[in-house]
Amino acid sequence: MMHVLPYVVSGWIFLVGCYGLATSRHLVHAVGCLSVCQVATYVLLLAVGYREGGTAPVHSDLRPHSRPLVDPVVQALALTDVVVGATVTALLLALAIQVAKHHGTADPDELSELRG
């Protein structure tokens, strides 16, 4: 069970997020929601990367292959997902406003220049 876990978790996060932007009512509450989807993906690179008893890749005080060591590429990519994510998330915050102010309104519902 504790395998299946980080996977369960990451799958509800996204799902959270993805029902909160689905009914989402303002733009704001909208990239919220995106960033708890983006969240999702922190925890499922955490847990592909996860080895039980594994230490950090600093062989520094070990005998090599005495003992197994977590994945540091995946811990490489989380990190690059935390950056890569405050980006996007302060890009719309910035869109969001713009569109506030040349529209009157953050409802994408009633923003009708937006339909197709």
Contents of the next structure:
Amino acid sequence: MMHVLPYVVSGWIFLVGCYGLATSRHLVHAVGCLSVCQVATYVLLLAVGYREGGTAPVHSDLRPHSRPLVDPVVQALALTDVVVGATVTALLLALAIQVAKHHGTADPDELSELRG
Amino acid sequence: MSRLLPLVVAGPLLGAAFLVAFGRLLPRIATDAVAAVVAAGTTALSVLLLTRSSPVATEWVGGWEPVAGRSVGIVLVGDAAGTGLATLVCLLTVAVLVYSWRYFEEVPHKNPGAFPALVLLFQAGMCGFSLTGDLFDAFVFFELMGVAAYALTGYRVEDSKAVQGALTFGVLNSLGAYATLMGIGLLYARTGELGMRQIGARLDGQGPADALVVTAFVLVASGLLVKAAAVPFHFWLPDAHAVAPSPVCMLLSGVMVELGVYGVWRVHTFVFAGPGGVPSADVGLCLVVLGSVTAVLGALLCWQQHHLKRLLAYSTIAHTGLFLVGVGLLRPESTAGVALYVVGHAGAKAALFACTGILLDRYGSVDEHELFGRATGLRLVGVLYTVAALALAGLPPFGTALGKGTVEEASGFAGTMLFTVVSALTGAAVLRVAARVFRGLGPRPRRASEQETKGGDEEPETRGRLSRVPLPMVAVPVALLAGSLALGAWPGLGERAGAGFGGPPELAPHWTLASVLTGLVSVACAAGCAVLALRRDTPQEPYAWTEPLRRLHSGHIGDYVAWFVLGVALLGALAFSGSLL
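Could you drop in the structure for the form predicted in complex with its partner chain? We only have the form predicted alone so far.
Then the entire complex follows, led off by the chain already shown.
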């Protein structure tokens, strides 16, 4: 059971983020929910790389092959993912500010210029 | 030769960095020239790689080659499909940079390098996505081109519609990208590899697919289908295209959306096509069902629009639906046909957006009803609009007709009907616009209801309204249409496209009597529909019965995300249908 739990948690976080996005009443909240969806990918990646009894993949104070290590590749992926997420979030928040400035509201329910 | 592959991505990235760093110090003409030189150089490089794409060039970046069958490096693959698409991306980028020579004279942020730098960044992302053979890098390039595209869509921050459209675009596409990343994580967990071919080989070594592999396919494909604007993932596209600056629309509609279809094809053939992947019948079902619905819905809503950019956006949705159907047949000859169709469509669609940009800058409106009969003076633009509409409908010998004919031959009677009806309807909508706007034919349309997006009162994207159309703004659509024509008329090009996708030589795209006839039939249908629309006493697009359909496109991010979740569930149901039934 314990080894499935991180994957279930990851899926749950993604769905919670989607629910938040779908019901959001404020654009900043919506961008936050998008980040929640992204956190699901961090949890998934780190769960994939976890090894029972493994330690950090740093060899400075460790003889090679003396202890099991967690997978360093997924950590590199998660780091890249963080960078991508920071870029996207920053840009979307900037756009949300502009929307609030021009429309006078950040409530998606009151934005009605694009339809049909 | 493979050593040159990373340069196709690195070149535009370095150019963009240079423009951001030194753009403030340079005059406008210098930043434009730098961007044009970088884009043209990348074009030459990708053409060179395209001519040397067989045997396939593979480059492990930084020399991180696989050791004992395991790889941690990043691989770029320069096959015909990848280098061909990179060439298309580069050519369109050059066209956009030339076209926007006179655009945005009110330089925002006091940096004339900002716009060309973003375009180069966009180009780098798209070239990287075309060439990558690594699944995680596909995600990174997906987001890189995404971020550049969101910023370009909302480039005119003073336009309230533009920022809203860009935000919708950004949220939906990034959500799709994260779904893709979840799928990539599952595949890495199963195989320990990130290269597409390497994942595929490992999966094949593990016996038939189980639920985890199919789930991974569904997650990866849903993100790519968001980019490809397949129903029900398509809602962001009309909102983004209606508000993006016209040169940006040329890139978005011409090639970025098609890259989503390419991603689905690439991931399927490299990762999931083997015995350890997803059964091809299930993949085919997913793509053909979603593609057909997308094509029909896109064509129907395209006919209903009178906001010109929105009309062209729905036409793009309709055509990507057709591309998905062609790819979903999972035959090399139909894929080669789709490749030609994509390139021909890019020329015609980019030319249409370029001409729409001229209308916007001349008359400050992109509304069919407002522009009625006002553009009679722009005769050359009117001719270009009509020719592009005919190319869109599939007039031989345009490249669109050759690609369409080839896919039709592979798809049987039902497929031929779908392709003919959809391409005829999208062509007819554009022909109707051309007749009303440039000739003032037919009765004056009624004012539209308040319900949907109108295209009046738009800010021109040049300084003030244009009194005379500048030469580059006309030369670019002429060149794009000439390219689309040459694609179909150039002997031997179709055969080479067929060989590039591994199809048998006798089934490679070539002109047959049937494809010429179906092309002519769909052009005739398009002309007929347009004439019928113009002969009505009181034109009443949009039709009342499409009201519920149009209401679904509410412009509300929450609704669109709900549709996304529903779409993932639908895709999952289709992908699992083989094992459930």
